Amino acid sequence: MDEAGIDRGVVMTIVDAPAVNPQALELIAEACAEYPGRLDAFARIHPWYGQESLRLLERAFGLGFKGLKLHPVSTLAHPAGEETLRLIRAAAKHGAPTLFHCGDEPLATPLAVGRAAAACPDATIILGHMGGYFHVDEAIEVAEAHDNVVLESSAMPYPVKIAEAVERIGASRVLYASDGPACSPRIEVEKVRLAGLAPEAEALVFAANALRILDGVR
C-alpha cells in the first residue's frame, strides 16, 4: 500500500466463513487492529449456512467490519438465491455494501448479480472486477439499469472501459481496487490513470467514492 500510494484499503479472507477457520472473522479483525485507520474489513461468508451465516455477519459488524463479500464461484450460491438475498438485506440494514466477485464464470456474471441488485434496491451492490475479461460491457449495462450498482476496477484489463463506465454511469459509481496480492496495487493504480479521467472524476474513483460507502456503515 505504501509503495502504491494507498492510505486505506479493504481486506478479507480468501475462504468463505465458516469454512476452514472458525476464527476467520477474528483473524481479520486483529489484522485491522494492528493498522488502525488503514485497513477496513469485509466479511466473506457462505450463504448456505442459514441462520449461522446471518449470525456470522452480525458478529462481523460487531467487530467493526464495513461490508459483506460474496463469491458465487466458490460457494455455488446464486446471487439472487433467497439464502444470498437474506445476507445482502442484513448487510444493507447496517448501511453496509455487498461486494460480489463478478467475472466470466457461471453464477458470477453481471447479469446474475444484477438480479440480486434488482431484488435488493436498498442495498449497495459492488461488482468486483467489473465483469472480468469478457463481461465488462454487460457490467456497465447492469449498472445503467440499477442505480444501486457500483463498478470496481480490479483485475479488469481495459483502462478505456473505466473511462466508458465513468461516462455512462457517472464517476460516483466507479471504484478503484487492487485485488492484491493477486494483482499489483501499483499496476492497478496506473490502469486508472491510463483511463485519462478528469481530475475530479479520478479523485472520486481513487478515494472519495470508497470513503463514502465505507463510512456509511452503522
Given for the second form:
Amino acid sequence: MDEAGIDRGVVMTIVDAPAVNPQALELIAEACAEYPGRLDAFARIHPWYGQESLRLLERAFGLGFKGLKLHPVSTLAHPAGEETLRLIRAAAKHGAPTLFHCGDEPLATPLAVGRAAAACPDATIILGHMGGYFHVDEAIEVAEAHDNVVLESSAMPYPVKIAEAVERIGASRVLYASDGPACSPRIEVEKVRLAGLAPEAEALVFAANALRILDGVR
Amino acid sequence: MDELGVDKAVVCPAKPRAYHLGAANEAIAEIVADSGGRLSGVARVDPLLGDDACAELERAVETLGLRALFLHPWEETFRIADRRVDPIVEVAQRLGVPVIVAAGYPFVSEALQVGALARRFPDVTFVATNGLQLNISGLGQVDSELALADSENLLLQTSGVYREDFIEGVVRRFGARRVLYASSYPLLDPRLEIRRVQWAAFSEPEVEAILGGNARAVFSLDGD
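Alright, leaving the form predicted on its own aside, put up the form predicted together with the partner chain.
Complete assembly follows, chain above in first position.
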C-alpha cells in the first residue's frame, strides 16, 4: 500500500466462512486492528450455511466489518439464489455493500449478478473486476440498468473501459480496487491513471466513492 | 512505440472484415516493408482450410517474408489440439518458423490444449498469448504451469496477465527464456502492459530478455 501511495484498503479472506477456516472473521479483524485507520474489513461468507451464514454476517458487523464479499465461483451459490439474496439484504440493513466477484465464469457474470441487484434494490452491489476480460461491456450495461450497481476496476485489463464506465454511469459509481495481493496495487493505480479521467472524477474513483460507501455502514 | 521506447514490434493480421486472410497477410507485408525495419510480420491462416492454408503459409513466409505462423482458434473457430491443425504446423516446422497461438480462450485454446499441440511438435517453438490463460479468478494458472513443465518448446507472452506473481513464478520456475513481453495492441494498452514486466520482481538481465532478447531470438529479428 505504501509503495502504491494507498492510505486505506479493504481486506477480506480468500475463503468463505465458515468453510475451511472457522476463525476467518477473527483473522481479518485482528489484521485490521494491527493497522488502525488503514484497513477495513469485508466478510466473505458462504451463503449455503443457512442461519449460520446470517449469524456470521451479524458477528462480522459486530466486529466492525464494512461489507459482504461473495465469490460465486468459489461457493457455487448463484448471485440471485434465495440464500444469497438473504445475505445481501441482511448486509443492506446495515447500509453495507455486497462485493461480488464478477468475471467471465458461470455464476459470476454481470447479467447473473444483475439479477441480484434487481432483487435487492436497496442494497449496494459492487461488481468486482467489472466483468473480467470478456464481460466488461455487459457490466457497464448492468450498471446503467440498476442504480444500485457500482463497478470496481481491479484485474480487468482495459483502462479505456474505466473511462467509458465513468462516461456512461457517472464517476460516483466507479471504484478503484487492487485485488491485491493477486494484482500489483501499483499497476492497478496506473491503470486508472491511464484512463485519463478528469481530476474530479479520478478523485471519486480512487477514494471518495469508497469512503462514502464505507462511512455509510452502521 | 516511440513513447514507450519500443524499437521493434511483431505485427499480425487482425480478423479481416472480408474474412480473407491472404489479403490480410499481404497488407501486413506492405506495412512491414514501409516500416524502415521496425516491424516484422506474422502470417495468419485458418488451418481448417487444409491444403489452401498450407499453401498460404508457404507463400506468406517464402514470398511475403513473414516470420511466424499465427493461429487464432477463438476467431477461426477450431480447437488448437484438433489433429486437423497438424498439417499447418508441419509446414511451419519445415519452414523453420515459430507458431503463435491466441491462448486462454475457453474450449478452444486452454493451456493444456495448447500444451498438447506443443508436445506433438517438440521441434517447433510455440508462443502462447495471454500467459496461456484468460481467467480473472486465476483458475487457469495451474494448467499453464503444467503445460510449460511438459514442453520446453512452449513459451508465453505477458499480454493481459493481471497476476504479476504468476509471471514472476513462471520466470523463477522455468527461466526468463520462456517469457516474452507482448502488448496485444490495439486490444490492450501498451502503456499498461509494459509495466507488467518493468515493475515485476525481475533482474535486469531477465527484463532485457523478456522485453526484447527472447523475441529477437524466437522471431530471428537480429538480421533486420
